[in-house]
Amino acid sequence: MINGSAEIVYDLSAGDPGFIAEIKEMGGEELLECIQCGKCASVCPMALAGFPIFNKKLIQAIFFGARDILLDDSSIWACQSCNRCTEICPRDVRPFEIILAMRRVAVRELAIPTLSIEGLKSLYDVGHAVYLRDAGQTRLKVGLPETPPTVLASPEALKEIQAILDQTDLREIGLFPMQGNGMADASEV
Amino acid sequence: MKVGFFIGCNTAFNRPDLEQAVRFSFPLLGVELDDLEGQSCCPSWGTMPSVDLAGWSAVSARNLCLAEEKDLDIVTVCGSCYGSLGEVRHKLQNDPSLKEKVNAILKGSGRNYRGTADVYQSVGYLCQNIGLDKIKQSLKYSLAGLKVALQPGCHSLWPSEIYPDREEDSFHPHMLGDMCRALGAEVVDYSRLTDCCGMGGMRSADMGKSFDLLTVKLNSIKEEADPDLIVTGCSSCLIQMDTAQLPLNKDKKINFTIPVLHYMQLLALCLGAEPQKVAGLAKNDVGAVINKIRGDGNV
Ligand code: SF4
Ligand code: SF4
């Protein structure tokens, strides 16, 4: 399992050819910076935990044109987003930008965790992509009021969260039902 | 001196006791908070993040703007938000198109980015804007006699050139352990004192590796150190090494228990905070550790 890398074969001549560009058009666009060093690859957490594709290997699968293979493993969600990645890379590459523009590409074809959708959905729904149910009486427990201050407390700030995701990608890759407040609204009217 | 607080899920929902623990203290210290009403999550990385960043800029933008329209800075206890908020305000800074783009996607409501407040993690903050004098000289309690080891937490640290209360050197931290100091506690060092906890998206991916990951933590801590407690800069550290040791005990990946207490929490307790409300949701036994701070064995 841990080395599930070496099961990855990349066929050079099916590369796809666009797939650098798709990338930068994502997000990464210090991609062709990359001289493959391996500096980011040493201090990455989801290489020493033993995830196939980590920072460095994505990057050099990217120049391949693996668009596929990339598709099939999941390792990019395992990224912990913790920049160690671009702390440390001499070329400025900022890998883990690399590793967000990859998973907005998996995510255009539907290949997401379902943990990340119930989060965006939660977020759409209520404002908190993390929210426990029984979130109050915790609160209760340590003398806070139920609600915090936040989005939960606010019709209208809710409303204006989802009139912000309305606006987004989020809404043509149709993850999960968008029909917020802004809608029910309408069908008021 | 006001700051807006900006809570993060994690916070207000699992551990509301830190929460309480940044209410007790800044104010204390003289700093009052605003509650920028109406924010939301930051958000996480594994939702608009990997999504579309003009949208995720937006939703950060948009937590941003509650704070600039008061005039205030925000401060936060949580890595991830500090990241991810701290991430647009940079990109922001230096991408006028996107800034464009995100200020359209929020006209509708009213708003405008301008880009005047500035990100803070709490312990950076109180470092910068208070110092470590004049928290010495607010404490009730000490930690004399403590022995802890700590964890400040990736987004703390990195990248660094984003955050405005950075570490001199980001791959050898400091901050954490002065502030620790100013609280009377002995800091005591391990190897791997900036390993990742393995929460986040490796735990939502694969619970096994990140808890093999946070093991050798744990017992570079327990071997090298022998602390009585991890003190964290941030909130999900503090959640993944607390809930963590009960399984991994239970799996015989670890035969001890070190308590674990955000950086806030354990500067609550020294200025005289009811422990039950700042402390009373930790899974591991603080018990001794709050005994050893207030000496008054009523735990
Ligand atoms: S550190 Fe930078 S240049 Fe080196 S392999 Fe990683 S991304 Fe490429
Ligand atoms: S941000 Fe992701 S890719 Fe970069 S070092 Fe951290 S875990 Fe690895």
The other form holds:
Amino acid sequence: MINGSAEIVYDLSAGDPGFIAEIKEMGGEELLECIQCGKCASVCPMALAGFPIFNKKLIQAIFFGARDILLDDSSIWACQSCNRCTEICPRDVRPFEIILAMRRVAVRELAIPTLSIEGLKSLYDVGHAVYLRDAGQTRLKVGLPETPPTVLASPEALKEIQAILDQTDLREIGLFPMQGNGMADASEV
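I've shown you the form predicted in complex with the partner chain. Could you give me the structure of the form predicted on its own?
Just this one chain is shown here; partners and other molecules are left out.
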């Protein structure tokens, strides 16, 4: 349970005893190497921004078997994938991989915030999770090409991204239409 002051209260009797194994299976193989030293939290932008569950607390909650609490909280989707936690971890836990494992569990359970679904759809449609459709004119005004030299300028790269996403559980879950046609109009930036 997360109360109004973002303090997390764990009911240890309600913990899921199989949760650690599930996270390890989903990509968090080094989870049990964590000694809760907190170095990952010291460099985590999510911790600095005040999210209630960031890397160190996520791992602690997994140890408690707090599966339902983590599925109800959207903090894991706020991770910016900076990988600072992985670089600083003295035990090679790779906390970012733990976050990704938790995201995989959340996707499988359809515990995905609406904004994250929109980001995934945008990633599939145009190759960027955050996409500013009308940024092209602004880019021209400051002397930049209308289309940035990213996947937006490479239909082949977009097809590759779509092919990768087509092989994930997203297609089976059906959160959004996945046509796999690579026909998104990247010139609309």
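Residue numbers count along the first chain shown, from 1. This one's a predicted model, so the numbers in the text were calculated from it and none came from an experiment. Between two forms, the rigid core is defined as the largest C-alpha subset superposing within 1.5 Å.
*Asks:* Is Ile20 among the residues whose Cα moves by 2 Å or more between these two forms after superposition of the rigid core?
*Replies:* The answer is no; the displacement is under 2 Å.
*Asks:* Is Tyr124 displaced by at least 2 Å at its C-alpha between these two forms when the rigid core is overlaid?
*Replies:* Shift of 2 Å or more: yes.
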